Each structure stands twice: as C-alpha cells, then as structure tokens.
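The chain below stands alone, shown as structure tokens; this is the form predicted alone.
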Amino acid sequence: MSDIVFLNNKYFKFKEAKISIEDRGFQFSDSVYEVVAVLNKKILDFDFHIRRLKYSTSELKFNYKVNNNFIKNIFQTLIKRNKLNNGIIYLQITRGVQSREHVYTKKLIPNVIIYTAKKKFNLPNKNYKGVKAITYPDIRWGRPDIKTTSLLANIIAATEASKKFAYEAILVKGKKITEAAHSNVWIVKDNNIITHPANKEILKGVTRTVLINIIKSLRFKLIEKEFSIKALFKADEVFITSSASFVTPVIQIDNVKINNKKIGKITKSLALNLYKSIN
C-alpha cells in the first residue's frame, strides 16, 4: 500500500489521510474512480483514463474540472515517492461533503483521493497463466458505463467467484453476456474476435479500447455484438481485459473447459502485441 497519499491538494502519510464521515462517496457511493496501471514506472494509457474520468464526472454533474497535467504530475510524484515499479494508481473523486440528504446541493467541493499499490501482473511470459471464471447474474444498476464506486453487485459476484476458487465472475443478463465483475469479456469463434458493444450496458474499458486498435492493426476480424451464454461455453477461446488484468486467458468457466484448458493462439498473440505496445 502507499506510504504517501494525495488528498485535496496535499500529500499525507497513508494513515493520516482522512475525510468527513458525511462525504457523499462514503454515504451514497456518490463518487467515481479510475485504476491506472504502472509498469516499469511507466503510467499506462493515461489519456484514455482521463477521457473516461471526464465522461464519468460529466454524466454525474460533478463540480470538478479534470486537469490532465495536474493529475499526471500527482501520479508521477506518487510513483517516485512510493518507489512504485509495478502496480496501480487509484484515483477517486467524490461529490463532496454535505449533511446527509439524498438530494445533493450544487457547487459542493469534491474530495480527490489518489494513492498507489504494488501489484504483480499476469504478463505473456514463461509464467503466463489461464484462469477459471464462473457465471453470475448481472444485478448491477442501470448505468455501468459510468465508472462509479457503486460496486456492491460486483463485489457479491467477485466474492462468489473467489469462494469457487475462480479469478473472475462473468455476468449474465437474461441469456446474454454483458461483461465481468472487474473486466470486459471476449470470445474467439472461427477466428472471429467477439465482444459486447460499448453501450450503456457495460463499462468502456481502457484496455478494451487499446486492444481494439491492436486487433484492427493485425487485421483480425472484430465483431462488436451481444453474445449468449451458450456462445460463451462453445467458444474456441475466451479472455478478459482490464487495466489490471491486461489480456488474461480464461480456460474454464463453471465446469466447462475452454480449449481443453489451454491458452489459445489468438489470445496469446493479442497479449503479446498489447505488451509490446506498452514497452
């Protein structure tokens, strides 16, 4: 965990960083966040994260203007002061502090919290591994395209996956796959790469966006469409993407083996090309 934290224009030791118990992020999940990967001290996909942060704060009408250079300087300072080589930067912006009331008042002053954490990534090297996933009902609120801290449904799904010794929970709405508890979901069938379209039913993942550009550059056939749980189980390959998972192969879902529990060729190729693009 961070030794040094940024909170509202000041740097604190982690244990000394505090906000009011009437902060709306604490009481109502009235806040947004980003998780940004750091690899070999390099901040990954910064511009994409900032673009999504601006979208989230705008959709929720926060009284906060996102300043790219200001935030990047904080990130770089925390990387240096916390001696972070590989890990994540967590940024959260809350609407602010107000006496408890569902209706928020205008022009509240947001709380801005940024800290770092070390993390080992599943990279496409000799230790690259496939993971197990489960399926779970998608019971999230109706706007998962906004990256809010309202994650209780995700937490329930992810915890259920952990109980079953699985890495991720793939979410099912009706008979369709949306995404996963903390990642986007992709399938490969007959050399076609398929993923859910970026609409208001899923979060437009940063790694998802980067990978789409790579897929197009490699001239693979990409199809953005809804797909069923049946298609998921019958896929030639399955993988998930996120800022912390990069491209992670899924080799078993529930009791169904995917590609005989081997990492697929297309998945491995995409993982390698993504890794090359960030080095």
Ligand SMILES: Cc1ncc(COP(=O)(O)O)c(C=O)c1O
Given for the second form:
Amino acid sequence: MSDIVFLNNKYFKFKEAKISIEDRGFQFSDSVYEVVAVLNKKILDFDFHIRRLKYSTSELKFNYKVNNNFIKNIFQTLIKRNKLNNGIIYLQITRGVQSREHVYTKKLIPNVIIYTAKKKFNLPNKNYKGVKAITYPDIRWGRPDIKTTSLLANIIAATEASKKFAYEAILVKGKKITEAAHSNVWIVKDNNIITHPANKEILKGVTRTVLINIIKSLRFKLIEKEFSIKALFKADEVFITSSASFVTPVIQIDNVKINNKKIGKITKSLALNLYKSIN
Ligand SMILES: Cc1ncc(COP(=O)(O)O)c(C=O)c1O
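Can you return the structure of this protein in the form predicted together with the named molecule rather than the form predicted alone?
Below is the entire complex, every chain and molecule, led by the chain shown above.
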C-alpha cells in the first residue's frame, strides 16, 4: 500500500484520499487505467504507457488532456515519497462525477488517482520461476483494446485460476486464444514465436510492444497471428508478458505439462534480453 497518493492535483495520506460515490468510474467502470513497473527506482516504458493512456482516453472521449511531464513528475514524486524501489505505479482516470445516468454530459472533470505498491518481480535470476495457468472462456466486452477498469470478466477468470492454484487464466474465444486475464500470451513452436495480433480483441501490452522489438533485434522469427487452444497445448514453450509479470514462463496449463514443466530456452533468452534492455 502507498503511504502517499495523488488525487486531483494534491497529495494525500492513503486513507485521506476520497472521491464521490457518484464518480462514474465507481458506478459504471467509466474509467481507464495504467500499471507501470518501477525497477530499482526507475520508471519503465513511460512513453509507451502514456501513448496507450492517450488512446484509451480518446477512444472513450474523456474530457482530459494527457500531459506527459505532469504525469512523470507525479510518478517521480511518489517514488521518492513512498520510498519505492521495486513495484508498480497505478494510475486511474475516471470520466468524472455526475448524478447517476448512463448518458454522460460533456464537460465532466475527470478524477485522477495515482499511487504506488511494492512488488517482487519474477526476473530471470536464480529465483526465476515458471507458473501454472488455466484456460477460461473469454467473456469480456467487445473492446478489450481499451484499458478500462471494466474488468469483471478478467476478475472472474483470475479468481478461478487462483482457486486452482494457478497464476493466470488464459482466455479462449471459440477455439482460439486471445490473451490472458492480466497479460498477453505467447507460444513457441519450432522456434517460431507466435502471439495474437494487436487488434480490438486484445490489449496491446506495453511489454508485448517492447518484446517484439527485442525479438526482431535478436532475429528470432515472430508471427503475429491467431492460434488455437490446440496449438497452445501442443506448444514447445508458452509464456505471458505484462508490466507486472515481465516475461513469465507457463509450464502447466490445466492438466497439461508444457515443455515437461521446464522453463524453455527461448523464453529464458527473451526474459534475459528484456531485463538487459532495462539496465
Ligand atoms: C488483459 C491484459 N492484457 C495484457 C496486459 C499486458 O499489458 P502490459 O504489458 O502493458 O502490462 C495486461 C496488463 O495488465 C492486461 O490486463
């Protein structure tokens, strides 16, 4: 938990930051968010997160102009004041407060909330671990490419995973894999690295974008295409990516062992190269 949080141009102690019960983020999930990793006090991939935040706010027509320097300053202040070495910065922008009605009025003033949380990351060192995942139906709304807090379907899937002692829920739409409850999904087959194309059916992960650049620079073969649940189970390696999970190997899905429950070579190499690119 953050000691100090930012709310609408002021810093507060965590317990003292309050917003209205008629905030549209609270009542309708009419809000967007970003989760940004902080490693050794360093903010990772700031520009990519800001770019996506601009996309989310503009797709939903929020009355909010994203100012890079303003947000960066807040991030740096919170890292300092909360003495954050490793963890995440959570930023949420709601459309604002209005008496309850589906239709929003134009000139609402958004609520801006930013705070930090400590977190241990799964980095490719001696403690690097592979995780278990389950498969779960992708029952989300039609625009998961916008990073909104409309996350009920993700929450149900992730909770189901947790009940089965799994770290992630891989989402299945018809016969194909889209992504996971809180990360993007990748498979490796015959040295090809395959992930779902960044269209309206998935969130275009920042880690996904960064890793694609690394894959290209390493001259691995990358294919952005849809893949089936069958291909998932038959993959040589499976891994997930997100700002909080970096490159995390998946070594079991439901009751199926992947790569004999060992971390795959390509997965490890990508994780190491991603880590190297940060330092
Ligand atoms: C549904 C979903 N897909 C993918 C990701 C990965 O995105 P990023 O790499 O920007 O953290 C997330 C991150 O929270 C997510 O919630």
